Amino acid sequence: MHLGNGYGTHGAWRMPWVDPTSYTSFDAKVRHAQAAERGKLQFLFLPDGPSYVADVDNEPPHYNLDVMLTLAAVARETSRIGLVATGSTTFNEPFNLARQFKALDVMSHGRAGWNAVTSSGEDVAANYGKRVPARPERYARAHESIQLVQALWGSWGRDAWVHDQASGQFARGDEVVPINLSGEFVASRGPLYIPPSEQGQPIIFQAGGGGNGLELAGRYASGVVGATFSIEDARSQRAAIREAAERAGRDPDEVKFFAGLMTTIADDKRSGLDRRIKLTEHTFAQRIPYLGQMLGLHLDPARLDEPLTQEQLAAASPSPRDPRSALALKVAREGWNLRDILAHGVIDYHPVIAGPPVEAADHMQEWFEAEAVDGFWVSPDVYDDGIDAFVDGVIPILQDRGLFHREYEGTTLRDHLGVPAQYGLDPRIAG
């Protein structure tokens, strides 16, 4: 099983043991990364907007100050954990992406990954003075951009760096050459002036969806982060990604599929739910109407401490438009009140485990052994103590069950994920 580490619940800043200014603290990000590395997690994964998306009266903005600066700080204070950041192909030029990610790869001694995504939000586009292009155009540009970036990564020859002080030769100039590639949307002359890292070049991740995202992942990605709420759906998504990789002429085992998982690790179920209530109850009044839509019911926000009546349960049915609805109805039928139903995370963007470490381990084992996932992207509720709770509570159980490694087997992200060597364009794709 492979594990990545995400980010925490937005209500975490109000917890009394949390520094409320940690949104701007790179020291805090480093501390959290070191905890994940202590647990031998294979990588950190940082999403990115970049946009002002938040109820800033009550919450910090949803994204990191700057994903590349954050991972640069983390790279200097860690030695093994992989460092994956999101970079949009829609509003970034390939040369800039190639330079930033390969520099991070060199700085971290071969631990960098690029989550290559397209941007679909008009709020993001407005920050660049543009409109969001149509989906076909966004993905056509993404294909061109990834190929350009990989070509630029390989434009400094693998063995070009001589650095021979005695002879005075720094590099073999005939092996550092322009790429001169031009497409419909992007172009670059090159070369990129950065030698290879210990893993050669960064690894590609993908976190998009739909048919276009699937094709992008199948052609280029070594890691795919998905949003899925059931074993059946996860198995279907993983199979589709593997089939897309085969269509692109790749070995499907080269692509690892990660499902999201949000954790609140506590001594028991009740303590876990109470912690989540403390974190998220300020959203409950707004979420109750949506929960009602999921169940086909009218729910009263004033009756948070009451379970659904027998009449309501008899009339309830899961919404076909929201894949989380079946779980919401299952939790409701167990007799929990509305406050506890919401605390179970039935409206969160990934499955939620709130309770003792063994519950998280059981969930992960069940999905992994069902071949629904290759691993998980784990988002603890409160970073300040949530990542330690996961590392100290869940990881030892997975290790004792033979599901997770006890030590890093290599030094690079390519080693951690078992990704084949690659430098420059994948020759299977370049044609």
Contents of the next structure:
Number of protein chains: 2
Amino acid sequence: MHLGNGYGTHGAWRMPWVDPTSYTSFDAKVRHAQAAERGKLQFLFLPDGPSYVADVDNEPPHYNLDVMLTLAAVARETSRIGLVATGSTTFNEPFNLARQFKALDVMSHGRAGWNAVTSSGEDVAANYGKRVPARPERYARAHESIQLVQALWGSWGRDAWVHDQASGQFARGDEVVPINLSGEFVASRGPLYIPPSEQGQPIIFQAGGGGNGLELAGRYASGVVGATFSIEDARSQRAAIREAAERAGRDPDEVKFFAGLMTTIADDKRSGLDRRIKLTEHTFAQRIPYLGQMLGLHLDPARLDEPLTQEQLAAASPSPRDPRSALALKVAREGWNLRDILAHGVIDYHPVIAGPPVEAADHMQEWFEAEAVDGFWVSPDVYDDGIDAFVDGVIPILQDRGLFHREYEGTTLRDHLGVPAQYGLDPRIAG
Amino acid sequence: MHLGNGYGTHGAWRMPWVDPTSYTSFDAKVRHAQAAERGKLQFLFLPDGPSYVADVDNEPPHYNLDVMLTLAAVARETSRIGLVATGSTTFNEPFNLARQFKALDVMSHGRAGWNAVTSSGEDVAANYGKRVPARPERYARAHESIQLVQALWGSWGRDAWVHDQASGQFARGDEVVPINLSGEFVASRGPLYIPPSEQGQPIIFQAGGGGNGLELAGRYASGVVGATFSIEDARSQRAAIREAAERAGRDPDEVKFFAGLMTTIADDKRSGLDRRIKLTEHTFAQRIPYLGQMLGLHLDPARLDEPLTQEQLAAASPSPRDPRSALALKVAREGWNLRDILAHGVIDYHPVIAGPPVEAADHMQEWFEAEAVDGFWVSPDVYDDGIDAFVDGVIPILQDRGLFHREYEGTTLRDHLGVPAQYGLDPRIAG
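Counterpart to the form predicted on its own, namely the form predicted together with a further copy of the same chain:
First the chain shown before, then all remaining chains and molecules of the complex.
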């Protein structure tokens, strides 16, 4: 099982034990990464917009100040954990993406990964004074950009950098070659002036959905981070990605599928739910009506202390428009009151565990053994202690069950994920 | 006197006491920055292309792997020194520049500066699959980009970020406002999602020449790094910049002028020249004929051990096409042989001191007291010991003479350079 890790949820800043200025604190982010590395997690995974939250009165902006500078700090102050960040192919020059991710790869001694996504938000486009291009153009540019970036990453042959002081030969010039790629949307002559890292070059991640995202994942990705709410759906997503890799001529085992998982780890179930209530109760007034839609019921936000009545449970039917509805109904049938149903995380971005460590370990084991995932992208609830609770509580159980490694297998992200070496474009897909 | 600092010369990698892999070593760059901070230098200044050296067989590429990631590492491992890097306005989106420099500013607790330049090299343009735009377009885009970046930096009012855990107010939304700027070449809606740093926002540097560069410097820059070879020329460059600032309605004391200075510090003159010969002798075969052109003479590369003859000295006349020619003739008249004339650095990018610490201190005092400069951008010869030799040898002399501070005046780059606070566009130039 492979594990990645992101940063805390948005209500976290208000918790009394949290420094409310963590939003701008690189110290906090480094500390968090070090905790994840203590737990032997294979990688950090930082999403990015860049976009802006509309409601800054009440919540912090959703993203890192800058993912690359954050990972640069983490690279210097950790030694093993992989460093993956999102970079949009829609509003960035491939040469700039290639340069920063390869520099991060060299700086971290071979631990970088690029989550290549297209940007579909008009709020992001507006930061560049542009409109979002139509989907076909976005994905055509994404293909060109990834190929171009991988080619730039491979500008230097594996053994080109000789740095021989005696003879004065710095590099073998005939093994440092321009790439001269020109597409419909992007182009570059190159070469990039950065020698190979300890893993040659960064690996590609993918996180978009749909047929276009699947094709990108199949052709280029070594890791895919997905949003999925059931074992059945996860298994079918994973199978689709593996088939897409095979269609692209690759070994499907080279693409790992990670499901999101949000954790609130506590001593017992009641403490877990209570902690999650503290974190999210400011959202309940909005979420109760939405929970009603998911269940086909009219729910009263004033009656948070009461479970659903027998009549409501009998009349409830999960909405086919939201894949989380079945789980919400299952939790409701267990007899929890409205507040506790929401504290189970039935309306969050990913499945939520709010309870003791063994509950998270059981969930992960069940999904993993069902071949629904190769691992998880774990988002603990609160910067300052959520990752520690996961690392100290859940990881030892997974290790005792033989599901998770006790030590890193090597030093690079490719080592951690079992991804083969690559210099320049993968020759199997360069055609 | 204010001092900035860059990195080593290109022959440095071959010196027996230098790690030849320093080109990719962030450890080396951090160590170097820490040495500069020990000497209380006001800022690091990292030029950037990004372009590629044609002769990678014989010399390392000229630039940092990535200036922003380098400064991110330095920011985490120093506490006072200012962090200035070049970012091209020609091939970067203003929003991306704004984001990374402001994130660096927050990360370093108010120590960032942006050297805003236009890119005129076709080799740089080719990395983006483009041609270099004509000069008027490049400078029009530069003006728009700087104004837009400064406006994005000022998106958050000085007191907008309240992060009040008790009330749940994260920020005053009415003090975090879009900028909605749209020019002929670049545009952005904003806001940028980064609160003010300890210095509010980064400061602007400028390093281009000519009338266009002068206008940029006058309107926006707090620091200008110039290439100049004589006190007279430096004084006239500095006066022109100060006049440009006045024309833009600013106090000319707000713009500091820094002249480049390259140093090879040694126990005595002979050791300094010998060290510089070791560093640069691979260039002599090319440089002797060029030295001849500078002096209007035909010089024989085979006669490195001989000074110019009386006949040659009598016939020599400094070429008006190279401002370094007069100094070259002066050194030749002192009777040095050809090898030693070159070791004086008469064909380098900036004036060179190769000798004992007092020689550098005298040079700096003379220029400073002639009001030719506000300070220097010092480039020591070799990563691994050149900055230490400068800091341990030259700085104490400058301090004893009352020319250089013994401690940082504050914690931010604005503190160090005496630059007033600014939030958003300077109202005097927002016109």
